[in-house]
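Coming up is one lone chain in structure tokens, specifically the form predicted on its own.
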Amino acid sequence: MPYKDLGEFITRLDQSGALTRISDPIRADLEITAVSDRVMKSPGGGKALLFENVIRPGETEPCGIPVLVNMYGSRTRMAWALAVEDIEEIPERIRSFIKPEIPSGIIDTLKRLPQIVELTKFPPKIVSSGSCQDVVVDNPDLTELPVCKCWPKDGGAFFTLPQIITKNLNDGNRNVGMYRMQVYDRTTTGMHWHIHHGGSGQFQDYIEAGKRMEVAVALGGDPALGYSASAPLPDGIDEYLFAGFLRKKPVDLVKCKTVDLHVPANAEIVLEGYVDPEERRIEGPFGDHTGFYSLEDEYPVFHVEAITHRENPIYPHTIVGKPPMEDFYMGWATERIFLPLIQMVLPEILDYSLPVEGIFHNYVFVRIKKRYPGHAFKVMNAIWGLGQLMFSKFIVIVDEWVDVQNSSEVMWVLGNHCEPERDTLMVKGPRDALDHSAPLAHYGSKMGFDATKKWPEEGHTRPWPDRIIMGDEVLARVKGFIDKMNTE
């Protein structure tokens, strides 16, 4: 079942033994990160952490607003956050919609009706009131929130789990993105819009029109909302519609108090304001998911004109840094959920993996059913044309017997199967904004590796060796020895 709000999810974590409550006073400045980083890097991602007594910068006593960290930080909690027990339930639902079987009769047709009707239930629902507006603050002060400074050289404290809500100037379509926001003072933050993302694209229209862009920032709510804000959805797909699909229930939205935007009715905290088309300010550095500090640069400035929040709000926060961190599990969920959509375009792809060391864009391992010479190169080029997979810096294509979820096996096959001159492809194109190795911002080279078995038609005339595999008959004969050894 979906969660009404963040509190319901915390209750589930608590009752399942997946949450650690920390009552000792702790500082938002660096100390929360120092604790959380060690927990996130423990086997399986560690537990979610609820810091109940957080001290804001410049103060000596706790502020009264708890901070939740690492709620998405395991495969199990990531599934729970999306209201399922196993994340594979979601791609299976997607497959049932995009590849429906043709009903063979009236009975089969009736069986499919619940799926067809389900698709109509997901659009967000406008409601008249919400707990996110229990308290309205007309004289906002961001320093009253426990916004954390994560790493020593960070430019300041950053919001790291915001749902940033904007509206297309021309057609009014909503975009919800997740971009970090550096707190400058009581009423302003940076707006770290990457050039390739939806919020930045909408902002360009406001710049050309010379108009302020209204912005709302929601913190918390059903955890499916935060995940949906981070998901690489195609342009024109409403993130809250997607969240409704995930949770099998529409998202309740309420109109903001000071801007013409709608926000999740059960969010914990909402910031309302605008971004000026002309104003820029230095943002950063920021200890990023690359494991390095992203560089300072000029970004738009968000002006906060009102804050609303529920009674006794909880502040959701995440920390990024050298992997593995909490965001790895969010990326893993995206990998699994979007596989059926990738297979619509490239049905030869059997599976793919975004290994933790690749921080989502450096490495992509792809398992295919090879059918013709050069097939691997065709797949590489297609991947570079698929949404945010365009940022993939190194793509490795392997045969169907290779387990791409096992990075060690992929590297073993790559080293054995790849002839550098023949089996690599170098291209140029867009690169992730956080990739500091690119010679130019947002642009550079990318490389693909064909690690499949080579065919004579691909210029390999030498015999290709067989893998070393023990026969099933022998394994069956020695099973007793192996079982005995495993019990000793």
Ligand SMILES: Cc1cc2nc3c(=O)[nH]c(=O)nc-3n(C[C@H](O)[C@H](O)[C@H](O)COP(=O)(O)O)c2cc1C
The other form holds:
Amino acid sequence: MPYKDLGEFITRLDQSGALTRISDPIRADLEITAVSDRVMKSPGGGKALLFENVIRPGETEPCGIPVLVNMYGSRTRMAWALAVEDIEEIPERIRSFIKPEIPSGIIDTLKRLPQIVELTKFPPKIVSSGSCQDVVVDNPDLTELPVCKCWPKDGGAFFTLPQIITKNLNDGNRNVGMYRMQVYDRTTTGMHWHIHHGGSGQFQDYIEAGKRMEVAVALGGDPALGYSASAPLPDGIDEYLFAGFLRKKPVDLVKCKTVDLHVPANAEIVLEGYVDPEERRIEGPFGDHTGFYSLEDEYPVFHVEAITHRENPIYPHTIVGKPPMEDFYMGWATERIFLPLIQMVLPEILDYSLPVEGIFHNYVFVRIKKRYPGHAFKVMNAIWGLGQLMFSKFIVIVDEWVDVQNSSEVMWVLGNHCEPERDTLMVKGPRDALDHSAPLAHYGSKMGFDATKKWPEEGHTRPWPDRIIMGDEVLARVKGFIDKMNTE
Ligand SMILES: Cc1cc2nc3c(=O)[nH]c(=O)nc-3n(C[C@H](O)[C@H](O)[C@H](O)COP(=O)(O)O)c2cc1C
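Please give the corresponding structure for the form predicted in complex with the ligand, as opposed to the form predicted on its own shown earlier.
Entire complex below, previous chain first.
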């Protein structure tokens, strides 16, 4: 079942013993990170944390707005956030749409009809009122929210789980992206949308037209909404339509009070305002999901003109840093959910993984069914042309027997199967905005490793050795020994 709002999800976490409530007063400034970082790094991701008494910078008493951290931070909670028990249910559902089995007769066809209709069944629904507007603040003050400063050298306090809602100037299409926002003062923040991402793409049109861009920022709501804002959907696909698909129920949207945008009716807090096409300000540094501080840079500025919120809102927050952190589980959900879509264009991909050490874009391990000479190079080139996978810095392609979910196995095969000069490919192209090793921001080189078995047609005329595997018949013969040792 989808969740009506964040509160319903918290209730589920509470009832399942997946949430720790912390009532002792704690500071938004660094202390929440110090506690949460330890929890997030515990095996399996630790529990979700609800800090009930948070002290804002410069104050001595708790502010009355609880801070929720690590709600997505385990495989189980990530699945629950998307209204399933096992994340694999989602790619399975996607597979059933994109690869429908041919119906065997009229009854079968009728049975499959709801499946096909389901794709378009959950567009966002405009409603006339929403609890996110229970309280309307015309004279906004961001310092009244428990926005946290995460790491010692951060340039300030940052919103870290916002859904940033904007509209395409030309066709009105909505984009919802998750971009951190540094609080500068009571009414302004940074707008850290990377040049490659949807919000920045839409902003470009406003710059060219010399027009202010209206922006709304939603915090909270069904956790499927925040996840969808982070998902690498192609431009033009509404993240709230995708959220409706995930939760099998439309997202209720309500019109903002001061801008011509719609926000989730059941969000906790909404900021309304605009970004000026001319204005830039230094943003950062910020302790980032690379595990290093991202460098200061100039970014647009968001002016907040109104804040609306529920009565007693909860403030959702995450902390990024040296992996694993909560965002690893969000990236893992994306890895699993997008596999069937990647396979639509690259059916030879049997599986892939974005290992935790690679912070999504640094390492991509791909398992293929190799059919022709150079097949691994074809797959790398295709991946570098596929949406946000274009940032993949090191791609390793392996044969179908290698378990790409096991990084140690991939490293073993890479070392054994790869002849550096022959089996690597270097290309140039866009690089992730956070990659501090790129000599120029956003641009640099990427490398692919063909770690598949080499064929004579690829110039490898020497024999290729077999893997060492014990025979099943011998294993069956010694089973008694092994069982006995296991029980001793
Ligand atoms: C916790 C978290 C924080 C993120 N922060 C940023 C950010 O500050 N800037 C950015 O451009 N992308 C950030 N991202 C990544 C984008 O949300 C993600 O790439 C998304 O697909 C962008 O969508 P868009 O292309 O529709 O803008 C963040 C993701 C997560 C999970």
